[in-house]
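The chain that follows stands alone, in the form predicted alone, written as structure tokens.
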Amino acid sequence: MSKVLIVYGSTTGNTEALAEIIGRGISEAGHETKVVNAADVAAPGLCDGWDMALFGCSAWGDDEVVLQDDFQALYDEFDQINVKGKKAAAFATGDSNFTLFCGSVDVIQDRLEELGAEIVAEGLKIDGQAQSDQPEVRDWIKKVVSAL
């Protein structure tokens, strides 16, 4: 059994709901998960003791990616989360009316790679509210689980 940390930043609740769906899916596959709000964690050593870390953040923006406020504070200290050598991936919900739809996925994934994480699945981008029976959500969870 592997241990998976899921950290999210959510303004409207959509990314939080997606984090919970992902957590349930990974738990149902027999792994230990912990789903936490970015507002409730500290960056130093965040990934210590976990086999995989998944990061979700709502975002918006037409000219630049604007990360959700709570997640931005964590992201500013990402160099302290000890993700080097860890399996990781990013996910988000967003509004496809924005030019930079779910741009947080790309920003987070790029930073994780810079910090030495092993990206195990292409970032999951969901328009609006996620559903547990959504094929792209189920498929993404399967990819993540297969990397454990």
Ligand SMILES: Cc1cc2nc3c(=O)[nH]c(=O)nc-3n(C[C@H](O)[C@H](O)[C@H](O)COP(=O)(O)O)c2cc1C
Given for the second form:
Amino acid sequence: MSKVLIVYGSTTGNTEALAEIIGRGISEAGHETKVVNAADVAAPGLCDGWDMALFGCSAWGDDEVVLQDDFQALYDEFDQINVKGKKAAAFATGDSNFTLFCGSVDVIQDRLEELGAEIVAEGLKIDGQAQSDQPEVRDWIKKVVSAL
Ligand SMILES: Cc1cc2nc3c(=O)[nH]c(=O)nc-3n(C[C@H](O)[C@H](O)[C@H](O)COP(=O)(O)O)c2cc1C
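Could you drop in the structure for the form predicted together with the ligand? We only have the form predicted alone so far.
Let's see the whole complex now, leading with the same chain.
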């Protein structure tokens, strides 16, 4: 059994709901998961003791990526989360009418790579509200679980 930390930043609850779906899926595969709001965690040593860390954050820009407020505060101190050498991936819900659809995923994934994390799956981008039986959600969870 592996331990997976899932941290989300969510303003209207869409990415929070996706985080919960991902958490349930990974738990059902027999692993320990913890789903936490970015507003409730501190950056220093955040990834210590976890085998994998998954980060979810919605985007609030227009022609530039603006990270969700609570996540931005954590992101500002991302160099302190000790993600180097850890398995990691990013996810978000967004709106495909925006030019930078789920642009937060790319920003976070790039930063995780820069910090030395091992990206186990290309970021998951869901248009609108996520459903637990959505094939792209199920496939992504499978991919992440297979990396554990
Ligand atoms: C002012 C504004 C800007 C937004 N910018 C983006 C964007 O750049 N890219 C995107 O995919 N979605 C964008 N969205 C849509 C939200 O990110 C989307 O509704 C998301 O699911 C909200 O997630 P949350 O409830 O977890 O915060 C924007 C919405 C608003 C109201």
